[in-house]
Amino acid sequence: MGGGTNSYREIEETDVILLWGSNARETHPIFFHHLLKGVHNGARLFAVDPRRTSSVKWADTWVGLDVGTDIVVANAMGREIIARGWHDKRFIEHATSGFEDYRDAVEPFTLAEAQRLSGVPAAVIHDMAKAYATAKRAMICWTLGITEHHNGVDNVSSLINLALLTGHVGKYASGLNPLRGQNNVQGGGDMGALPDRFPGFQHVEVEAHRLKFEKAWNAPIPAKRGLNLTAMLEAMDHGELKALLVLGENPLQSEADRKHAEKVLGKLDFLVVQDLVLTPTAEMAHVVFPAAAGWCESEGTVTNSERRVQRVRRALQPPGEARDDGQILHDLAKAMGHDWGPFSAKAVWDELRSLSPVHQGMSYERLEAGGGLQWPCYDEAHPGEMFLHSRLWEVPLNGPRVAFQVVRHSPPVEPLTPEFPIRLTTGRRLDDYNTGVQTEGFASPLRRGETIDLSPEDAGALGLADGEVARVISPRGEIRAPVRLTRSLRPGLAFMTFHFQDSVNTNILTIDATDPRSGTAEFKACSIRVEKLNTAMLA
């Protein structure tokens, strides 16, 4: 099941946290405030991130990797926990598989190696694997600094590895926590926004499964899974997806490689866009249905990275033409020739519940009595899980052992080169979100607009000054960008957001290559040479 194994309660009385691979003071601020609670209760913090970003202010050691050589600590950190003896011997007997194998594929990663590789000091790493290993609870938690890469499904493999080695989940104040970058991204995969699952994630191709949508539905399902948002991209330039409807997504300015996803969309013989503003996507459209703002127009529910399923209420009613998601979809279904009936988010959600096991006991009445509650919760006598995985631990084991994934190390697809030397990873800052259609008309004291963030020695080399307007380029394209110097970034390496797309396109210059796996873009790594503007130019 695709959700993080603990609650926010659990952080604060840990003992070990590694941050990987999130910069989560300013990403993911609410959670961080639990973060904090376990650090000033004792728990140490390892932030592992190629930048020196804000959340390292609390951390006990900065891990500063090279871009892309996670599964290079993460295996280096695996090899000396079993050098060391400080593995669980007795939980990999009892609830893993594969160990073999894995300790096979980590040997060659030693502390030199994995320091020649990623930068990182060989002592730094020794003490990681031994403060996590050696720690009664401990918690890895990770986002888009892990999962935006080429090979994003190894990189979580190779963490999920290190808390299998140590016997850190299943139990209380210990797993492994993908934390979400967006309101609702956890039940939005959890409603089967996903190209291979049903709600509750049961598997599109599990017969069972799909002979009780069907049933449900009344309609037939196909046995295959469906295609992620990068094999769409594809089948529209193949002229094999002609139309699309796209909800509350911006994908013109989000994609990897902006002039691919402008030329695709281009494509399409029909754009529907279904949004609470009216988006660069949208501005492509044939048809644009205005929706309500989810979080204080609308009926329904919503679910954080702790699993907490909670109610939101309408406070207002949509202005204008704007409707409910839910009401637009099914006024849609309607036009089409299936009627629905009167739209209710209540119906929705007990239908919802008849299908999903694991939101079985979530009754509207349940969840409006308390704070919300977490899945998986099988009835309504039932409180809830507060950590996932506990099945590990039972005696005789329940249900099936939980295998170790061999990784292997893969450097980002775009190596640096004389004509393009400097390494571009991307992000977000606290102040505004994902491309800015959400915060970019609202005014911020925070607020300093789009740059190319670089090391004073870079800067100084290329004869750049703070704020002068430099010249950007990568193998796909060009943007101009004011120069920030920054001592959170060492030489060699530059930091841009996607906030500013209108006025400074980032995303123009990132690599389309993604995970076959999970369609995901390498936005944390392309190579890119930063130029000083002559007068000629700036003229």
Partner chain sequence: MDIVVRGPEPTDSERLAVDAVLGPPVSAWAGGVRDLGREGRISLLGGSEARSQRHLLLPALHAVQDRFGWLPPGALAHISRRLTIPPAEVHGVASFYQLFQLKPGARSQVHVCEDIACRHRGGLALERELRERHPGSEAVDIHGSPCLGVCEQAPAALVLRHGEKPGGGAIGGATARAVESAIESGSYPDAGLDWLKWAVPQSLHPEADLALLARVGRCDPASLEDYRRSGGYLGLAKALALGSEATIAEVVASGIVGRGGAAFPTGRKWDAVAKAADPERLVVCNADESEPGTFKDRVVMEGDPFALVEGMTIAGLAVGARKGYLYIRGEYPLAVRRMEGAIKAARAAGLLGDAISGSGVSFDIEIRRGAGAYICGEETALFNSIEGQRGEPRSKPPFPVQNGLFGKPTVINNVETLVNIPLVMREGGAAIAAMGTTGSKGRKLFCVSGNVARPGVYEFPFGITLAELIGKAGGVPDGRPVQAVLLGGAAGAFVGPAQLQVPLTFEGTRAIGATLGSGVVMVFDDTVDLGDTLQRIAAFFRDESCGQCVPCRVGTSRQEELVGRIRAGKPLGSLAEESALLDDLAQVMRDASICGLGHTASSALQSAVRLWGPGILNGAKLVDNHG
The other form holds:
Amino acid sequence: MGGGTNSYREIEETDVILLWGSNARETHPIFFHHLLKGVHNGARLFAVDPRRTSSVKWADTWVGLDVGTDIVVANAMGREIIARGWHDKRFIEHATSGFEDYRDAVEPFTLAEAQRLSGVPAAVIHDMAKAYATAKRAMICWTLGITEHHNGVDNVSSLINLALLTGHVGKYASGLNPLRGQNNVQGGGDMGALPDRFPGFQHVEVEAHRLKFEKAWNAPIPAKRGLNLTAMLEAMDHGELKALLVLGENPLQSEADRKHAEKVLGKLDFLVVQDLVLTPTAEMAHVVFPAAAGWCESEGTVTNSERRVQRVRRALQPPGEARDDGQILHDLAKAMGHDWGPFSAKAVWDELRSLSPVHQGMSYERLEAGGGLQWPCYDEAHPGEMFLHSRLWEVPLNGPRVAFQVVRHSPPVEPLTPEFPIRLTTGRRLDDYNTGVQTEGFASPLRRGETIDLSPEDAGALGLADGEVARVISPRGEIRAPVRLTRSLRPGLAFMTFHFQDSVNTNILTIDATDPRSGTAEFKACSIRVEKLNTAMLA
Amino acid sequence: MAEPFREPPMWFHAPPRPTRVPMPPAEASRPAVDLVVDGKAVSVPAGATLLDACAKLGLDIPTICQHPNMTPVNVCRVCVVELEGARTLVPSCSRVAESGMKVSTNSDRVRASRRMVLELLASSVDLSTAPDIQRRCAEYGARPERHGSPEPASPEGERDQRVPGHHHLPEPGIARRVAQPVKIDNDLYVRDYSKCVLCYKCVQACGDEAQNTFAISVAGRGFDARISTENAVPLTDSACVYCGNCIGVCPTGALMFKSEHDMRQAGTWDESAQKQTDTICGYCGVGCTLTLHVQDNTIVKVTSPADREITHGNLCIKGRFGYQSVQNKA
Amino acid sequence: MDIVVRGPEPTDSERLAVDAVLGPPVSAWAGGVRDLGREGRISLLGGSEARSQRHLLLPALHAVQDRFGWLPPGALAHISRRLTIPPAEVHGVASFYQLFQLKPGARSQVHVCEDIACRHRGGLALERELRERHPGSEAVDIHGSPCLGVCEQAPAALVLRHGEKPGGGAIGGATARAVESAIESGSYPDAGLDWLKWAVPQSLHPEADLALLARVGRCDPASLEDYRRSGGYLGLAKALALGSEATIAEVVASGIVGRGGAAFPTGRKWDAVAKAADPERLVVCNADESEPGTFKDRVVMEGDPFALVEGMTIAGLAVGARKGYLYIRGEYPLAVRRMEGAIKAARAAGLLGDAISGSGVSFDIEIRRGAGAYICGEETALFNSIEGQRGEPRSKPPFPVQNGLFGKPTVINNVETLVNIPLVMREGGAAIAAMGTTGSKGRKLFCVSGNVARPGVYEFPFGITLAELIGKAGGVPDGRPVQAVLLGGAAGAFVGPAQLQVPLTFEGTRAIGATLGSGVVMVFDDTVDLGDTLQRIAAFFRDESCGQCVPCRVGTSRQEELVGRIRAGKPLGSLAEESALLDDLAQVMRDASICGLGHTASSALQSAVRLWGPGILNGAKLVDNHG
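Could you give the coordinates for the form predicted together with the partner chain, as opposed to the form predicted on its own above?
Below: every chain and molecule of the assembly, starting with the one above.
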């Protein structure tokens, strides 16, 4: 998580795009419109993805690495850039720290070694390094292919290192842009829905921040950060965490290793779920608060991948007793003895503005007027920052240096074995969304249900035909799914979504190895085998 | 369990405030171009079109195939104006203004061409869901009936099979039309090519001006030119991804939400009872503005404003059609 | 690009047919055979490189049409993948051209000219007879065709045979027997020199003052030696010696203007391209000769192909282009073969390619075949056609000299214009300018057809009158009177017997409200039903409108309907009302259409109505108002 450094429109005018671990063509279609404008304007597109996705098909160069070898490729690029002298020595000197450590850390990642570990031809890594480093403007964009790994934070750091190395940050049409999977992932973090943050990225362990919020809220605040989702699940498992309020999440189906999630949620003394529909998680709950749909039955704001805060508005009256999420929290507080007065999204926003400097300039009036505002927006005359970190180019340097982060390659937690020889990676499709709770309601002509996607070679070796239902087995469990043959996969690589959990529960297969820092699970890599259903089982 | 506090990486941190607000590199300033439109002097930046110049003067120029977010295709020819020294009229939507031009936007010659363009369209196309064009027909005095009695609708798929060149003349007194049955091949939107004025907007939106899916193209030639998938296959056998961006730019209602089509058929479509509310799509982190068209507390159509920097009026299948979950009410 | 192909997969022979013209596939991801050892993690052809092959679409479609006689969906799918062109766009382009068929056809396709020069001279009867003799045949399909450009031998037919060895050729003075024997034998009467001698009656008269046609019917068009012996390549030698600037100066001095119909000064066009900022420039020869009644370019290409190669080469040298495209209409298989032969021979002799004649200048020519679309003779439609787009004209400005083929500064000239160039260089611009009249300099080719004794291409210095030209062509047979003459083709204008003294110059024809156009002089004697001719002209524009802009797409259709109902004796309201409606249609097409097709779609009709009143549409007895 973080903030995209650039606005979407900037990608239209960049020269080189590295689209890394992202099938934006299907998962972020409107962002991809902007990207394609860039491509039509002459930008070179490199797509780093194990699968030959519809996004990859637009690329000038496909970099089809093995799942979980992103750091290998990024570090090898770094090494090549340094070895060829393509790095921006002046920028490194001026605005960064830790270059020497980085240089030493990437030294073992020769092109040959990177080819051995990742499968990507050395010449392709060289080309990508050269194009990226020598471009006037260059952008790296990524999605869950980078973050949904046990070392997702390191993966991100390896990409940030490339930008620091080449000075492709803090400038128009150059930067680092994670694409958010959900409409308010950015906003949630910005608003402090993180274990260690107040709104506006103010750390709870920084006393000045804490005191400010204690004063505003007239309540003491714990001086230590809380738990991220992974840690919460662990704490539930150990019986340390006994009650849980879940807002608009469906962890039973969205967490890797469903069996484990089911087990630990079952240990809770008290589970409250607040959601639009009765999700499987909600079915487990002791109490369910029916919520209004955030995007069409509620008032408020959301923040997108380019840090743009925009208004959501109530267009429909919510059904039955469903209430606005904020209203539910207000009512809950009241029931617990704290009367916050009448609920108003604007009042909540104004409180935020008073406490978060980067949101200060975003009055509701300004947000209402046009297409939203991008943070940071310090005062009501400020237009919002189109791109971040321009301070790094100020002379003398404005603010602290940015540190290279030394990252090391760490392959997927679950190795391939003779018993489980196929790498399963997961992702999304164009017409469906996450666990399918919302998208299953419309009649998409594209929908074909869950499948286990296999290369024609693997399917052939296993005697499986297109459409045939097969057993898919991981160390954690087994499901059945129809086989779909696709040329976009090579042998040893399989793909599933998690859109159709009611019929095919993909996350029975996936591993719960998570990155301790982000709490994100390694959805992108587990090991499976696929078997033909035997006739006895069919009967 | 928590690790000790350390400065988080820069991408996760509200960075120190820069001294200057970051801005895109300044574009080379465009020199002004001075011209005269309808006797009034007007100045526009180089590269502006005659239509831009007219807009600056507040002149009301009819347009059909022009769209603010798209390269002009200048095919409808209803926006023509008279340019002094030019042999023919010129399309204001695409003609770039030059210094010293003298333009008339409402001369008899201009009005005659506009009237005929509207008359030709009205005589060949069903404009019943194109009120803007109907209004222009009345304004310019188009008399489509001069061209004969309307040809009956052609059988389903017949127009899609027409080959270029040789053809048969209709019975004397019959005016050819593009009338044909509505194409309904999926649950999300319909294509009623009886209403198609061949403005190319859907092809542009499906193509490299927005969606880049290229599921449709103009096929055939002359009066038989039509919008078509490859070999006129149903959308479900085409590359269509149901983003509905073609619907968003269709000026005549030829492309229409199935929900709207069905309600119109049932006589329940009532725009006066509809309210439009802008909100943000919930399906990913891009932040597309959705304009929800709501009638009787039910979403009947979803559009996006053309002037938004993120969408330019475009959406994906989820944003445009994925609203059913909030309608499935108990 | 994420191309989605859902139809049938290509057969092996369909792949082969496409790959034969495109070469073997570079990438498994673009139509090749899956080979994960090579391309499991990369693609050998991607992105903009893959998308830049669109200009090969027309050649690929031709290859499939030539092989199978139609465009099977599997073959189109293979083309989509090979060239990274979405299937819908392949379909959009394929369905634009008359010579591409989307349904299976018979072994031989016979196109019988039913246009204005042939229809009264047996064309319609021939078509009827062939249809009767071959109903529902698997061996032969009969198509009515717009002008095939063999008007001097009306009625004309074109036979195209598909297969592993595709072939085709034109038949003049066609009869059902002649067509059938060509189908059976696979040989065509257009092969020998007689064919050319017939086309250029002056070639039989040694005393005739011929320059542009001097070799046609006299020299072996396949022989570079013959060409050189008869003064060929002296022009290029001079241009190489003079250099670009002085070459253009000669062309400017010659006063030569475009012979395709638009009459734009050639030297000025060249000068603009030579001075363009973009160093990559192109030369295009417009040999999409499709104006009904026009056949001079065909005759020149068939009879003196090296002259065109030389002309294009000089143009390339003058404007600084390294590449030239020669776009020949699909109905001219012989011209294509002759030009291919000439280009190959010139290349072998070092007259095309790198370092021409040992100079520092490089230039080469690529032939592109049209596929049956009159509109592709419009210069910007021709560019789109070469680029693999639908042959729809572009809006001008920008003009080709600024933004032409592939967006590059482009000289586009007609065949006749370019074969004038070696002459200009050889004789000097001043000598050419001294010929003709003040407003029309040099020599002109006239396509004389219809009711004359010796139809054919005639060459005269500008200034000859219409009556003199008809006289040179032997006059109207059987002493019948001239009823009308169509000048400039379907896009031109009729003149009556009272106007035969008009000098055939740009200024002379303009003075009587006519046009010289592409040099069409089609004579109608008093036996011809001019109403039928006018109906055909209206049908022609309706057939050939690209359909892009409303005035022309609907206007040509309405115009045809109007003529049709008047001819049927069922006007809507009075004849005067219909006449006013015709004027309204003419005005909107002339004023508001995108290109010249729409601008001129009414001009012949209106000229006839002006001369003879609206009753002419009804075949009413003619009254020559001006006589």
